[in-house]
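Next up: just one chain, as structure tokens, the form predicted alone.
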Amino acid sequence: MPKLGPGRLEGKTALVTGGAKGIGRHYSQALAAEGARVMIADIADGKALTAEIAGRHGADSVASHKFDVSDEKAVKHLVAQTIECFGQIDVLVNNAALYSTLTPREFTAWDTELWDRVMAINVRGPYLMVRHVAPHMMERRSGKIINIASGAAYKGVPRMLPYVTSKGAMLAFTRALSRELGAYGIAVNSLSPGYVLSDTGLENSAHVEDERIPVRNSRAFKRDAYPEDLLGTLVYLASSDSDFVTGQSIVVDGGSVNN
């Protein structure tokens, strides 16, 4: 039966890629607040966030590891370190992605090197994580894999073709993988945020003002979205509350995709 209330992830270990900054930082904090032990994995340094979470939830509640999600050797090392540190991996959040530093442009203006880099991080990265995490879940016949997709894949946002394509791939990846892992009791779902005002997005995004007002006007709820708006759905997908949910994508965007 689902465990209701605070501490829904007690005894669980969650691995969050891109978990040190931006929306990923909020994911890491929310999972820890629900009782999970969290491995923060990011190309950015996660030591400050690790110290913050340890101060709130105890030194044994969190660790961090600096890595490149597109590098298979680095992924294998991360997974081994997580198992060594916490003994298991119950929840994988495939959050790391290349987005906020991309400059919008016409479809003919994306050079192949940048296109390949987006795909390496946003598509190959989640695959490599699953390739090396899922066998541990399969042995235990349980687990939750949460792929962070995007409402942009439903709307076909222009001038961001490689990013939107990569997030569309995550939707298909989720559906296919859920069929392969269902026999092992592993749930595979996507969380698809709308346009969210995160700290890294506001600092780095070249397209904040171009998108913010039009997206807000397209929503049923006429307001900006913030990382906190995603956390209830994330915890739901990570917890036993969603044990009979798999192969799905939950869009959290204030109703923009419906318009």
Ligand SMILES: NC(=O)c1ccc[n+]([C@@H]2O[C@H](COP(=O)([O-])OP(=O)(O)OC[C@H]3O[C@@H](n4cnc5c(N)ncnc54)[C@H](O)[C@@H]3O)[C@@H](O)[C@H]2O)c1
Given for the second form:
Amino acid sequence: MPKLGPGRLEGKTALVTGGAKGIGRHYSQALAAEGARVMIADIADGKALTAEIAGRHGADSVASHKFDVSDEKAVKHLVAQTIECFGQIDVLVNNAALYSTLTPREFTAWDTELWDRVMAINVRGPYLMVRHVAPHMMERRSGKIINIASGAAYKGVPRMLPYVTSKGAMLAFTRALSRELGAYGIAVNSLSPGYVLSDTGLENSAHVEDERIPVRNSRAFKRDAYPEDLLGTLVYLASSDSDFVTGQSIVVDGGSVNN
Ligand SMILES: NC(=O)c1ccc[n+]([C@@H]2O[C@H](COP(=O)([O-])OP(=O)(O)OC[C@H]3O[C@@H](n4cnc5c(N)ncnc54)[C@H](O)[C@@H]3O)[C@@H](O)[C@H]2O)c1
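Having seen the form predicted alone, could you now give me the structure of the form predicted in complex with the named molecule?
Let us now look at the entire complex, which starts with that chain.
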């Protein structure tokens, strides 16, 4: 039976990659606020956020781990640490990606090394996470995997070709994986944000210049988007409210992608 009301994730453990900064920081906070114990996994230091969440929800509610999502050994270590710390993983949020630090450019200007790096973090990374987290979920015959894709993959946003390609891969990854994990009661869905004014995104003026005004004008709701706009959908996908939903992608962008 769906658990309604606040505390919908009480007794659950969530692992959020890229959970220390940008939009991921808000995901970590929102999941903890719903009662989940949260492992913040990021290449960036999550200690300050861990202290903040521990102060609000108790020391047992959160831990952080520094790792590189494209490195299989590091992923294995992270998963082992999470199980050791919390005993289980109920929710995996595949959020870490190369995005805000990428400078938009024409398709010929991406060198192959950077192309490969984007694919390693944005596509191989989520695969490695699933490869090492899903067996724990399969044993318990339950789990929620949330892949963060992007409205950019639906719209074919120009000047970000490897990024947009990697996010298109997340949509296909979600569909195919949901078929393999359905037998184990594990839901696999993706959340596709539109252009969001996150603190890290605002640091890259090229994104702000290319996207802020055109995207706002393309929306049914003509306003900027903030990380807070994504949290209801994230918690929905993480909680039992969405128990019969799998293989889907929910676009949260104020009605810019409209198909
Ligand atoms: N900001 C937007 O407008 C927007 C729109 C659509 C989708 N998204 C997606 O949402 C997610 C978060 O976006 P954001 O704006 O916070 O981007 P961001 O670039 O600021 O954040 C990405 C997070 O991943 C972490 N990270 C980067 N490389 C890593 C690695 N190798 N190993 C582990 N962690 C790593 C970063 O430290 C950061 O915490 C990304 O998947 C992004 O593609 C963002």
